[in-house]
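The form predicted on its own is given below as one chain in structure tokens.
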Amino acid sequence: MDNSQTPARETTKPFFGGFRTFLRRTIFFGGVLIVNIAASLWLTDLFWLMGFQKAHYPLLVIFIILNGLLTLGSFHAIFGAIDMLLGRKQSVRISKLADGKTGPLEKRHAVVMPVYNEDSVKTCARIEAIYRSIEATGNLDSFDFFILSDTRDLNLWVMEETSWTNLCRQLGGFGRIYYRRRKTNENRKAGNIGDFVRTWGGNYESMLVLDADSLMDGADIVKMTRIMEAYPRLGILQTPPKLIRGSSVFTRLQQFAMRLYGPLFIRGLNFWQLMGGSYWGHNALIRVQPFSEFCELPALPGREPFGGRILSHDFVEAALMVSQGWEVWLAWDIEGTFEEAPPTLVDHLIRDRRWCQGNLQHMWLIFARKLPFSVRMHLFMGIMAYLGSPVWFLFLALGTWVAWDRARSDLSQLPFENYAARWFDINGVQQSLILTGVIFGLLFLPKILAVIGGLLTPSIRRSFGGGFRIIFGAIFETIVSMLLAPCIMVAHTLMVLSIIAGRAVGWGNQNRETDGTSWGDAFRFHAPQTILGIAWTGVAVTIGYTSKNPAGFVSKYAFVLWMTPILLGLLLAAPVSVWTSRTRYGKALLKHKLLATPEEISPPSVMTLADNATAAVDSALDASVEGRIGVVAAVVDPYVNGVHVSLLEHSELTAADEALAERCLSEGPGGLSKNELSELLYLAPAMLMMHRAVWLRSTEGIHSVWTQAVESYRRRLDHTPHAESN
């Protein structure tokens, strides 16, 4: 690789000074620490008043962890709000390096989209929209596009080829839009990107890494490349993608919450991470040279799930980049960056299973030598995103144990004088209520700040459809999220336990569209939550029933009332999962602009381009026709066969290849194993031989799959306008 950037990086002044970075991080994390210590001492004092029992000690340790995480999250929103109040000029904004810059780009850049068993028409539509959007800026000549396929479904492979060919033909994109499929998908997405970097990366200054559901505005992409060209110290420029196209209630809730509350957290994150940011795996611009030099992922010691190949590669790649002195920034003010979300709670949790294993693997790295503070914090937050659930579960279980023990032991509050009573003249109940109030304040403060900001800012208020819709959406989202949270907590806990037990996750394709979760699937998938909810409710009611001290219904059953949000969430896991998965309810909400986002009320131009994109669709070259789908089309359809064969490497037809092709002709594609069929699809002479055979040989000895497909193609020809006119 070319090392010409290294001297430029070393002679370039840092965008943000080291002392000011230290000061910001000290203020932020110092504040988190102070609040957590104060809350923990307050609870310790309360336990002292109650009289310590065995369960209180682990309960206190867990509280310190959980309250620390809660405070950390809340502080992101608080500092984000402060950053917003100070104004755009006072905020640290790496993108200002591109302000006022025009003219052609100086270097070449790549747009890369890894795909794995995706709908090729839709992925090509996103490429088409990005292509046209960049073209509108007049900078298209500085970009090449790569569709990097790891697709294992053979029919989808052929469809990708036809969609790509149609796309290039109609956009004039041959020589600018490339398609490549790997024979083996070693190391999954990270390996896919790594293969691109090794093969073509040297031709480009940077690469914009997308997911199959990513969409980005061309002007913002050009802006990002200008920043990359202007600032040689920059290694990765991450954007905060917005969720779009949510049709079910579940996805609409997610995209509304991320759109309304997200900017606070993003600004708060940028407040302290600065040049030590993280990479989220997509919608980010990466400088190719340092990525190639330093971001080759090592295999972890041992076997999966904790060892082996690193699943969540993005955090680690950013860590390696930062540890080598390259800066990773979050471009919080890049607006035209979008992605889609899993459509249902079940799909969301299936995806989380993979992320959970990947993040827990980072425990190997968090204590590695020479890692900067910001990198360790990102790894820690990623780990606790999943490890937090079993900790919460343990906290609630220990709380139940304490309540059970107190009810059974018939003890009343012990007559100890504690610090809260001495200094503030309050009793134990008041002390408990104050602590509860602080915790709930930390929990809901981000939402409250976001709603207030939305209501007081006319442009934000209008973009969400008005003040009423912001308030309704926030209340609605909060209620449903409270119902979903216990279900997710138990699911994450089971994921962690399953990983600890040594059960590794595979690499499945992501479901991006569905018409809802069936009742059977919901009850089967959420059976652990439902059973646990019934058992836990029984225990909670029993605690109240056996409690002897409190008088009155509310006092007697205070514990079960306190646990009601958790228990309801568990008991209603399946119904809530089904209801939130239904697109008809989501569409009904959208019809009244409820849970609407600014992108739905006023769609950005690149979304409109993607909606109208049809370049990948052409009936003349189509491998998705019933009876001639994928592999069958690649053999029978002359055009599809021609495209497929033209993309293969040259080879000679051996006797073994011919025998395999003859078997496929006589037994049909179903008569071959997947590996055999895959190997056959790579043999250009065999594919041509099969194509000639199905058209020229008698039907005897040819499997009906081929003869019926040939007949289907003939009927198509008979119904073309040309044939009718003859």
Contents of the next structure:
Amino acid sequence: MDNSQTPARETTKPFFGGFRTFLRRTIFFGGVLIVNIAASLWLTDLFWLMGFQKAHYPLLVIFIILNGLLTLGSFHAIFGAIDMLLGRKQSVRISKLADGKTGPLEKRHAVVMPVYNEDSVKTCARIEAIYRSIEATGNLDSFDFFILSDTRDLNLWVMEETSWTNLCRQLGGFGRIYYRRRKTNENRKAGNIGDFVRTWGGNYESMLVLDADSLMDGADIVKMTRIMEAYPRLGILQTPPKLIRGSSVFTRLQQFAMRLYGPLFIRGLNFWQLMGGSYWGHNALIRVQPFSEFCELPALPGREPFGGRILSHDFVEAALMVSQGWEVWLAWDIEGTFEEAPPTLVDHLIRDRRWCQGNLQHMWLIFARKLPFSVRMHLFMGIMAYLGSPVWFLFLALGTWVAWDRARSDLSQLPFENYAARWFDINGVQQSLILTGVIFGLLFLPKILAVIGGLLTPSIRRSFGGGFRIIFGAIFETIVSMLLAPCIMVAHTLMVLSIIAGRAVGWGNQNRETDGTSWGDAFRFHAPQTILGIAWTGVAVTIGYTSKNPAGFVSKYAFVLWMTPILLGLLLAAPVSVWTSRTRYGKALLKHKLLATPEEISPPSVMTLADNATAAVDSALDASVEGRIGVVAAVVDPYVNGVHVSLLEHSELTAADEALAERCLSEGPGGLSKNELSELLYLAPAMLMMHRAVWLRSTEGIHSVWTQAVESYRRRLDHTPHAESN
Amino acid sequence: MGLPHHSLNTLRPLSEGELNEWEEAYAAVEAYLQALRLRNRLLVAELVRGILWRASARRVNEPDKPARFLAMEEALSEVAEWTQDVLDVPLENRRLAARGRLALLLAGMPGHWQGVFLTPAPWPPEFVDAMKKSYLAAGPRFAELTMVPKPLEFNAIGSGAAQWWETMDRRPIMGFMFTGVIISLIAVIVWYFLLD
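Here we have the form predicted on its own; I need the corresponding form predicted in complex with its partner chain.
The next block holds the full complex; its first chain is the one shown before.
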């Protein structure tokens, strides 16, 4: 690939002007600043009238941070709503560059799906759906597909090979769909993509980066490539993926919330970030040449967890791209972009542990030179997504301390006369209620705006199954979210503390019941929340008990009542985690179209294609049959062995390799260490030698795993051949 | 290749032990053909009989080798040689034999061409064509790009922090002291704001 893109980029006019960008950002962040200052002054006034304690100072500082974050979130929704009201024509939409464009694509593009220990049948089903969907547009010739495996499980490796072969056989995809497995998974997903770019990137103008659970509509992919071809300044085009296929209550809540409230935030985000957008790691189109030139990740100072290799690569790659003058846009109007979510709260928190460490590493980049404002803002928001939790925790803990201290010293919890009383003719109680109302307003405003929008727009209302279902879903989601929030806050706080301590959080294995998280696992995972909840409730009740000022039950126990949402969330962490993980309740909700999303009520064509995709499954080539799974199939089955060996590089059989193969024959795959077995699987002559040996030798001298696998092919007289017929 | 009319007289007379040995050989060859997804029992029986006939003929000259070994060796070499003839390329090493075996699958032998399997030439041109077109492409042509990480350039605060952080990494005592100072600072803050 030549480097002719840079001159083309420099001679192309920016999609959105610099002054207008400045104006939009000033209005947006200026608004956030004004609201935050006003609310903070209001609280300061209250504190002053209550009689400033020293603890009020840190409380005030923390309030400024938290209220700033809250206002920032709400303003995304407010500006998103304004952007929607102004209409599609008024909003900034990079996708309009592809409007009206038809004809064949001019350049070649790659669709890359990195996989790591995934279910290969499901992965290939998604590739099949995307493949068929692009094929339907008539642009298939411009695309190559890559399954980039970093899989460490050796059985899954073999299954990936057979699934891919079947997929190619059924779709006629040889020479268009490729499978590559890395021997070492250095630098995780970023390294996997980097390896692709280094090896084959020069063949392609852009690459569509997916996750293993991603699904995208072919017409939208073609549209994105048209934008990329039309606009030389574009480095990354990110789409906002929608969550799909949620079966547990937890994922159904998430996908409903993201589907209903998400568009507001996305439009609000696009309002200010414009060409300085971010990359979320998947469902995005990336121009390969600048990616290779600028996006190899630098090492951070020191060791992990704060230093060393960058764990969350996506934000940094976008930052590097933007800092070099390439534009990163959010294509908010690309509809056919989907992903799946972790099924349970426990799985969600396990994933968050990795993201938390990755995002905290980004603190280094806040102090990097030459980064534009939008990039620093993205990094800051990413960091605060996790650092916000300990700050919230500290705020609540300090609040509890102040209440405890005042109760003990017989000081009033209520303010007296103040500036607000003099200027606005309202007393301290009213003032505190107004401030509380403002805070709650900011907190719930996005949901309220989204619900109003949904109810007033017939197409949205119908797509969610009607107005009642929108209202029910929003209320239900709000209640469960309130219960989940304290649990997540404590989990994030512990994650941050463990990272600061330089330790990884010991989550252990996920032992699940067939229907979500088991009670045992839930109590083990959420033990800190439960214990903290009990202790905190005790303290809160004691504060009310010792308080001598107010009369009446409600006044006496006002603090406990005030803290109820937090305390309930902590006390019920385990039951709520278990209940929301159950798919049977999720299915019951779906049956009545409750928490339903438009994609469930009217599935898009690419989802139907993925649901019906079976090309990767074929009994003629199968490495998942009981008794001969994965590695065993690669040795015993003539076709699986043929596929596996054909994908290996040529090598000679040394005496040491032969000895290793003999050990595997006599002791079975379980007799070898994972490294030895992995090494053996890379040796084509050894795999062939073993294939011959298991068939030639009688039962003596070889492990029963092989003889049983050989025996499993013998058809019994009562066996019906239909299962094996194609 | 042995055909159904070929007599198995070379095997006879068979003792009880020899009968068991040939039974095992039969089972192994039959299982292998079934592993190749040959579904038709008549076809399988016919092919097994032929393979065993050749193995029995070899047994006369190689009496020390187990019947299963001879039969399976015949089966494997017959499949390899036959695919070589159909593909019309020499299978120079055993790896290519695996590719020939794979070509059977990719050409759809288990589905459409069972009756052709291990039969002498001429073969249906469509089958030969499908076998020759069957291949596995490991990847497109290489088109390499370089990706070289560029070191992060920090501002004054970042540079200072990076230096300090790396110093703590190199000298654990500094890290220990730093942690001590931070904990002390937190203790002072807590004492000042909460307890004083």
